[in-house]
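The chain below stands alone, shown as structure tokens; this is the form predicted alone.
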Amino acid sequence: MKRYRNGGIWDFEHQVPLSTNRPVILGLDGGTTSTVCICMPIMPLSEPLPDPLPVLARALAGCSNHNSVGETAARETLEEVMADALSKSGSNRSAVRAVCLAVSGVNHPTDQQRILSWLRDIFPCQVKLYVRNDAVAALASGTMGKLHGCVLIAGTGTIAYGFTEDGREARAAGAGPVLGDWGSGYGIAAQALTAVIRAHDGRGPHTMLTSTILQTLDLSSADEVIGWTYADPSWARIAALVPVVVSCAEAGDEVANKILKEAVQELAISVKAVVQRLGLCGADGKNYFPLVMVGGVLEANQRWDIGKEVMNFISKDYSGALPIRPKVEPAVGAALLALNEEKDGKEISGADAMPLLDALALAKAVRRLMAKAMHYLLL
């Protein structure tokens, strides 16, 4: 463990008496828009979980998706938000028993290994580490830490992720905007901006989106939309236009309605792909399974309720799908995952994660010993 690897963000630890440290778990949900870390005390799993759950502290930071901001910025954000949560809770790293990072952009075992190696630089060797895609924490937030069922996230980006009770898993979408996260906030807003340009140059129908988006962005003509878009094409900045699309659809604009209907179909297809691959619905398609729905695009705060329409679409084929709107945020779900992993006696999530990490550590140790041996031989 390196105590002050990233500037002075761990300086607060000098002020935390070791004798007062109670065992804690860190749960982190890292997305394209923001990153949340919560600090929670270890609780006995033999008893029902308290309601509300005892969250000692909550910290907020920016994007931690390495595909979006790069590895260096992502790593710094993750470390800073964890330090902030521990500082606010009056704890330090010696009190941490487990850390569960659920981060968007974790799409392959190599992504897991990279983040695990970062964490091992930060925390003592006895701390148990778990790294997952952020969709897994979102599922756990609806199932209170149990990995079974399917989760649909539709925020800036989108992904569907599912688990069976015997541990099989599958995902659909979540490949980012370049590869078509249609149905996401970015996808909806990007199609709206495209519709404005198509209407302006005569390739598409007239749409209310033009005047409404120009007014929202304080632009005077559709030509300026191109410059606005490419001046800063960050995913979250584009996705922020979703409420404009919804308001135009509610006002009866055909183009906006078509965009939202296509988004509903794309989101539903992602869920169906996961359910079919895992057989969550049973042979007759009627088995019950939890369907956790997370993300600003799915929030039921408007008359054009995207989440409700997605559920209606899915229910036509899978009547056993039980929609769940989580009562806790995904960062809490990540902490509950760590608690359940502790109960099951598991070390680090991800296929072959621990063996590879041990092999890397052993290789580093061997290289250090060989370097020392060469040094003495040359004396």
The other form holds:
There are 2 protein chains.
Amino acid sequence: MKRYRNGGIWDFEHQVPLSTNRPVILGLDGGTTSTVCICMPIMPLSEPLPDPLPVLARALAGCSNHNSVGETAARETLEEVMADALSKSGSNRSAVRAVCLAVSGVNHPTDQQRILSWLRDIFPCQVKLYVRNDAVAALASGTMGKLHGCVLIAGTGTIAYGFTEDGREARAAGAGPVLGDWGSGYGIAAQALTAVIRAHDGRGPHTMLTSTILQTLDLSSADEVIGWTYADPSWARIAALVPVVVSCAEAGDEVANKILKEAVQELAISVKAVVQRLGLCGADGKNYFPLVMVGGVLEANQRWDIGKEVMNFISKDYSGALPIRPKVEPAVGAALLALNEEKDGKEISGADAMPLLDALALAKAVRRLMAKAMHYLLL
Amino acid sequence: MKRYRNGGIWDFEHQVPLSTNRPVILGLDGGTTSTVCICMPIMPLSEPLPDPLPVLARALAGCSNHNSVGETAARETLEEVMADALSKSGSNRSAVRAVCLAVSGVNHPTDQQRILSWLRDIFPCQVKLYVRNDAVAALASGTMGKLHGCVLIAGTGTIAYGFTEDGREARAAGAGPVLGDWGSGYGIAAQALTAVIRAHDGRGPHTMLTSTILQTLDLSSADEVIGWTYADPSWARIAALVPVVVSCAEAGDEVANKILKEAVQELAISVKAVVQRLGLCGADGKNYFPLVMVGGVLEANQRWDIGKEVMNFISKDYSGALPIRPKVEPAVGAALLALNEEKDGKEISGADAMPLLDALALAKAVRRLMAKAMHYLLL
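Taking the form predicted alone as the starting point, write out the structure of the form predicted in complex with a further copy of the same chain.
And the full complex, kicking off with our chain again.
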């Protein structure tokens, strides 16, 4: 266990009195915009879980998607945010029993292995380590640690990820802006910037997006949009224009409306692809399953509510889809997964993490959750 | 005039005997994939120009689009390639009378000013300097230095750029991959990679692109395409997959065919936007104008000939479009522009660079050029 990595990230550990060092777990949600680390004490996985959950500390950092910022920067961000959470909770690495690191950009077992190997470099060998795509933590944040159903994330990026009760999993999208994540915040905003260019050079219709975006970015002509776009490769910076697109659509701009409608279709197609491959809706297409919806793009707007439109699309085919807006953030979902695993001592999978429930019991459990958090829900 | 910049780029100048230092001009074509610098002697702008043109030296370097590789790297590449061309021609900076630097990524007067200011840092104040978008040099390479008509470039990137006889200019596309250059080599290849991901996760139809691209990239699964895509941000690396898409389309793959058909439409739309805004086709839509076609994407293929399909689309609306495949490379076009300017001593514009010809005379001149280079032409 290193003590003096990266210019003293772990220096604080000397000051932690051993007496207060009670066992903890870490849950991390590493996205393209920000990274959150939650430190929670080990507790019995009773039903129901304490409300509010006993979070000891929460630390925040920047992007940790290695596809976006590169391996070294991603790793440094993750290490710093864990150190920060432990320091804030008055704890240190010797108190950690399990870590669930849920980061976007984990698309392949080799990604998982690479991250696991440097994570093992930070923590002693008895600490249980789990590396997952950040979508898994988002699902767990909606189902309070149970891996069943489908999650749709639409923030800067987008992904749909699902688990069956017996542990099979599938995903759609989440391949980043170059590879067709057109329903993401980045996708929506890039389409809007493109519409400005096309209107300017005569390839596309006039749109209100031009004046609104130029004003927002403090630019004087559409030509300058090109320089602005490539001046900084951060995906989150582009995605931050989504509210502008929504406001233009709400004001009746046809181009903006078309962009949002296509995004809705794309997001719904991602969910449908996952539900179909896993058979989450059962043979008759009517089985209940939780559909956790997360991310800025799905937040309710004045009139143009992207999340609601996506849900309308999905409900037409799958009447059993039960929309859930999580009460807790994805990093807490990651912490709950780590807690499950610490208890079971097995590697995370759908079957390990959740008692087998039949569809009806699950639907009831989900409805209870929904009733508890009415104001967070779509229905 | 600096002698020891960037670790001795200009060191070679000490060895150039002054007696052989006859006046020269430099023409540069700086693209997203490569940069070419041509050194030519000052010569009378007689009609016709000598064939072949008296090129003293040609130097080659990598990408110099500042939007793709950043300002510092772009600048270093441009400086090195100019030094290389002068060194190869047994010349030095004191022999240079004019430089035409045509680089992709020049989209706004501020881009032009920034590049001019550091170019002035390299050359003495009596050297005439011209900075243009690389499309201008490509047009000049097809019209042998005359700025009239429209050029369509489709290589890694794409742009349409046009000039009227009286010096008005317009462009369409050329805004890079984020901003809707869907007909570019990058655009075509990114769509193909996206099709592989969508087929894999259930959002799109099965396509031959999957096996062909995985084999080409030596990957074992579609998941690995994500890591491959983001491992290196170079646009040229993605665009290099275009031949794979063409071969799949020729083998009858529907997804690949759809991608190419959409690219053809996009490229034709860019040309039409420029022709329409400049009125190049005259009031009745039938005036002759040169349409210079440049770049790997427009090269003839076995059965699927993207350039020919684009031309078919354009001819439907503008029967006077005279397709030209240049005999010389764009860097030579840039050198001819520099030559024109050195002679005139004025800043480049359409009116300055070209004697006013009526449409018929122009059409005849173009047809002469075409007859001279039949095997380079589309018709």
